[in-house]
Amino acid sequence: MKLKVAITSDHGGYVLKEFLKDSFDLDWVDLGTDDAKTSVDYPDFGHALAETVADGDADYGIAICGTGIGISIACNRHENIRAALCMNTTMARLTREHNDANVLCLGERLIGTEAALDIVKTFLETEFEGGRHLRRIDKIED
């Protein structure tokens, strides 16, 4: 069975965003935005997201914007969301296994396609280690 995964972003993440879908066999919901051009609101699209994920309706959430700060701000806002902006593998397969992130988020601005594949390839294939990273999951969600 396929993983369900959400994704969006603002126009500043749009090329990433089409980039991925066109990348990776999953069962995408695309929560938007529909070009780079029109200038959007990244909030607007991170809630929309976290919203999408934290109800159950995606396994996953990958959240793009310029930077990437903006939108996982965003997201974090979100109950039971635990948004991780990761800029390399290694911050990919760490916040799988120690903080169990359910919502990527990447800056096109500051990553390149090649570095976007490896870190969401990563994200979704590492498991959480549970154990102590456990206790520490429970005190943020609190």
Ligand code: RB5
The other form holds:
Amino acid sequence: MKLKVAITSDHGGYVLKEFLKDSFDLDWVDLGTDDAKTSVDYPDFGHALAETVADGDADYGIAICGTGIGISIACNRHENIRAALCMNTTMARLTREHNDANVLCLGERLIGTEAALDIVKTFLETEFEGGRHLRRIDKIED
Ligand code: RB5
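Okay, that is the form predicted alone; can I get the form predicted in complex with the named molecule now?
Time for the whole complex; same chain goes first.
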């Protein structure tokens, strides 16, 4: 069965959002935005994505803005959301192995498309290691 992945962006991440949807054969849940020209507010999209993942309506989320920073801050305000801004595949692997991150954040203006492909692939294919890392992520919600 295909992974169900919620994806969202503001105008600064729209082009990368569409590129990723075209590149991976996944069960996508696209929460907008719908074009790169209309200026929108990244928290609106980050909150909607975080709620979708926290409610169990997607296995993972991918949230994109110009830098990835603003939308990651918005996502991380939600209980049971661990959103990780990743600039390379090492960050993507380690945030899955150690943090059990359930939202991947990307900055369209800071990374190229080839890097984004590798980061997404690594994030979605890497398993959480559990063990001592589970104790640590449990402490995040305390
Ligand atoms: C929008 O211009 C930009 O501020 C936004 O995409 C993001 O980079 C914020 O963190």
